[in-house]
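The chain below stands alone and is given in C-alpha cells; this is the form predicted alone.
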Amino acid sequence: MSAFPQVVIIGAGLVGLSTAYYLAREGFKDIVVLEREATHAQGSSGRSAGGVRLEFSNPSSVRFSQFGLDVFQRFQDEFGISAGFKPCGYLFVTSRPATIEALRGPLAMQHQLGVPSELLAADEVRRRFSYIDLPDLAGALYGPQDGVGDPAAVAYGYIRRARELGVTVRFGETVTGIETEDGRVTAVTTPHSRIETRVIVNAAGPQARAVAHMAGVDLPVLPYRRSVYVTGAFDALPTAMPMTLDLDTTSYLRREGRSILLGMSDPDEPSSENVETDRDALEKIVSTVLPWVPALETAAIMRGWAGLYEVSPDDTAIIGPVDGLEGFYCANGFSGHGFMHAPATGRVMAELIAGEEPFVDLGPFRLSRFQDRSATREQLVI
C-alpha cells in the first residue's frame, strides 16, 4: 500500500460514491471517501425526486443522461439491486410560443444523438394528457424514454460495490482544510486526521463552494432549498402519467404510487442551507400548480421534505480539473440533475484521473467557462 491514498473524495453522496466506484473499477487503490454525516447520501442525494431524462440543451448533458439511463436499466446486473427505474416519460409544457421555437434547435440535436423526444402541438397535448388544463397552452416537449428511479437504492449499490473493491468510506469526518504546495494539493485535514494525497475530488454537493475555498478556488456554486410534497392516495389523475413540468412556472408533478408528488423551483428563494419545510413554500407550490392541473384541488397533502440544489450560474455542472491547482477536481453544481448524471460523472472523473480521454466532451462543464465567457445557460431546467 502506498504512503498516501491515491484519491481523497470529499462527499459520500451519489456523485462521490459513483466516482469512488469507477475509480476502483479502473484499478485505483487506497481511495478514501470522507463524509461529514453519519451515513451515505444524507444530503441532496437522499432528498432527490429521482428524475431521469434525456432532454438537455447541450449534447454532453444528453450523453451524460443516456449513460445514466443505461446504468439504471441494468443496475440489477451490475450491482445486485434494482435502481427502481420506472419509464413514465417526461412532459415539459409551456404557454409561450417563443419557448417552443427555442426548443427546436435542442430537439434536432437530441434526435442526432438518438433521443426520441418530440414537440407536441397544444391539441395533441390535450388529447394525450387531458389532466393538463392550460387555456393558452402553446405545446410541449415529450420524452417517452425518461422516468424516475430510486436514489437511495442507487447510492446503496454504489457504496456496497465500492467497498467490495477496496474503497474506504469514513463517516463523521468533516473536512476542515486542504493543504497545497507549489500549485498542487498535498493533504486534506479533518478534526480526526491529516491525509496526505495528490488527488482530491470535491463532490461535496451544497458545501462544494466552502470546500473549494479551502483550496483557494473560487467555485460559483450556491445551495438553494427545493421543497417537495406528496398527497394522500389520489385517483383523479391518470394512474400512468409522465413527470409533468411547467417550464413557465417551474412547477412539476408525477405519480408516487397512488399519490401525487409535486414541487417547484421558487425563483424568490434565497440561497441558504435551510432544509425545513414550511407553509409558505407549500402554499406557493399549490397555488402555482392548481392553475394548470385544477384536478389537484381536492388532493390532501400528507407529507413533505426539502433538499438543496447546488446551483451553478448557467444551471450546468462543473466537472473536471481546476486550472492552476494540480490534483484538485470538481464534480459540482448539478443544479438538480445530480442523480441522473452521477453515473457518467463518476466514469469521466475516473477517466480524467487515470489520464484517459473522457468518453464525453467535457467542454460545457469546464470551470473556466465562467472566466472566458463561453458558458451557455441550460434551457431545460426546473
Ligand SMILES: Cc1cc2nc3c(=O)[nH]c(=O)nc-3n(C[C@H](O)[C@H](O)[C@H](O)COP(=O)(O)OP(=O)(O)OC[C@H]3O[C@@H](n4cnc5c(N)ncnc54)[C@H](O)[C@@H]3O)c2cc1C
Second form
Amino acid sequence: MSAFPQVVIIGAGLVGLSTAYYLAREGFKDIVVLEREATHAQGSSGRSAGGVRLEFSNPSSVRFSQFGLDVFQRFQDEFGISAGFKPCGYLFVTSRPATIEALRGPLAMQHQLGVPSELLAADEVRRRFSYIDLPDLAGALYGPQDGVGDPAAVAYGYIRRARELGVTVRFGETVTGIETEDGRVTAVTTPHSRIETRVIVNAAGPQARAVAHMAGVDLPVLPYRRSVYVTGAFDALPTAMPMTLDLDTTSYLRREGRSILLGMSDPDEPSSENVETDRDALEKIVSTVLPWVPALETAAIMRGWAGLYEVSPDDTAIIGPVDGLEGFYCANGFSGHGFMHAPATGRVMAELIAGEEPFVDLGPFRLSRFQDRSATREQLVI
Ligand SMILES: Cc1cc2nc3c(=O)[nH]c(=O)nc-3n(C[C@H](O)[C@H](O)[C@H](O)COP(=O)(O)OP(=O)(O)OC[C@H]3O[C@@H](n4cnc5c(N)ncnc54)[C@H](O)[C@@H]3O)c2cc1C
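Now show me the form predicted together with the ligand; what you just gave was the form predicted alone.
Time for the whole complex; same chain goes first.
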C-alpha cells in the first residue's frame, strides 16, 4: 500500500463513480472518492432524464454514446443490476429546412461509425408519429437504437462494483482546497483532512468550475437549471413512442411508464445553482409543447423536478489533463449528456491516468480548444 492515494476523485456522481470503477478495474489501488453530500448521486446524476442517443455532430461523442449504450445493454452481466435500458428510439423534428440540411454531414459520419440513424421526410413522420402536429414540419432525424436508462441504477452499479474492487468513497467531505507545487498537484484539503496525492480528477459536475479554481485552473463550465415534469397516467398518446424532441424549441416528451415526461431547455434561464421547481418553468414548458403535441391538452401534471446541466461554451464535454498542471484531470461540462457519456468518460480517464492511448480520440474534448479557438459547437443539443 502506498503512503497516499494513487488517485483522488472529487464528486460521487455518475462521472466520478464510473472513473473510480474503471481505474480500479485497470488495477489502480488506493482510489479515494470525496463527496460533500451524505450519499452518492445527489447532484445532476440523481436528476437526470436518462436519455441515451447516438446522434452527435462529432465522431468522438458518437463513440462515447456507442460505448455507453453497449455498457447499459449488458449492465446486468457486469454489475449484477439492470440499467433499465429501454430502446424506445429518439426522434428529432424540425420545421426548418436548413436544420435538415445541416444534419446531413453528421449523418454521413454517424453511418460510417455504424449508427443506423436516418432522415425522415415530413410525410413519413406524420404517418408514423401522428401525435406530432407541426404544419411546417421539414422532416426529422430518427435514431432507432437510442433509448432511456435508469441513472440511479447505473450509479448504484458503479459504486457497488467500485467498492468491491477496493475503492474508498468518503461522504460528507467537501473539498475546499487543492495544493500544488512546481506545476503539479500535491494534495486535496477538506475541513476534516489533508490528503496527499499525485492525481486528482475533477468530477464535481455543476460545481466543476469552483473546484478547478482551487487548483488555479479556469474551467468554462456553468450550471443551468433544467426542469422536467411528469403527467399522470395518460392514454391519449401511443404506448410505444420515441423520445420526441423539437430542435426548434428544445422541448421534448417521452413515455415514462403510463405517464408522459416533458422538458425543455429555456434559453432565458440564467446560470445559477437554483434547483427549485416553479410555476413559470412549468407554464413555459407546457405552452411550448402543447402547440405541436395538442393531445397533451387533457394531461394532468403530477410531479416535477429540476437539476443542473453543467454547460461548456460549445456544449461538448471537457475531458482530460490540464496543460501546465501535472496530475490534474477534468471530466466536466457534459452539457446534458453526462448520463450517456459517463461510462466512456470513466474508461478514458482510467486509460489516460494509466498512460495508455484512450480508445477514443479526445481532441474535441480538450480544454485547450477554447484557447486555440478550435472549438466547434455541438449541433444536436437539447
Ligand atoms: C433535468 C436533467 C435531465 C438530464 N437528462 C439527461 C439525459 O437525458 N441524458 C444524459 O446523458 N444526461 C442528462 N442530464 C445530464 C446528466 O445528468 C449530467 O451530465 C451528469 O449526471 C453529470 O454527472 P457528474 O457526475 O459529472 O455530476 P453530478 O452528478 O452533479 O456529481 C458531481 C458531484 O460532485 C459533488 N461535489 C461538488 N463539489 C464538491 C466539492 N467541493 N467537494 C466534494 N464533492 C463535491 C456534488 O455533490 C455531486 O455529487 C440531465 C441533467 C438534468 C439536470
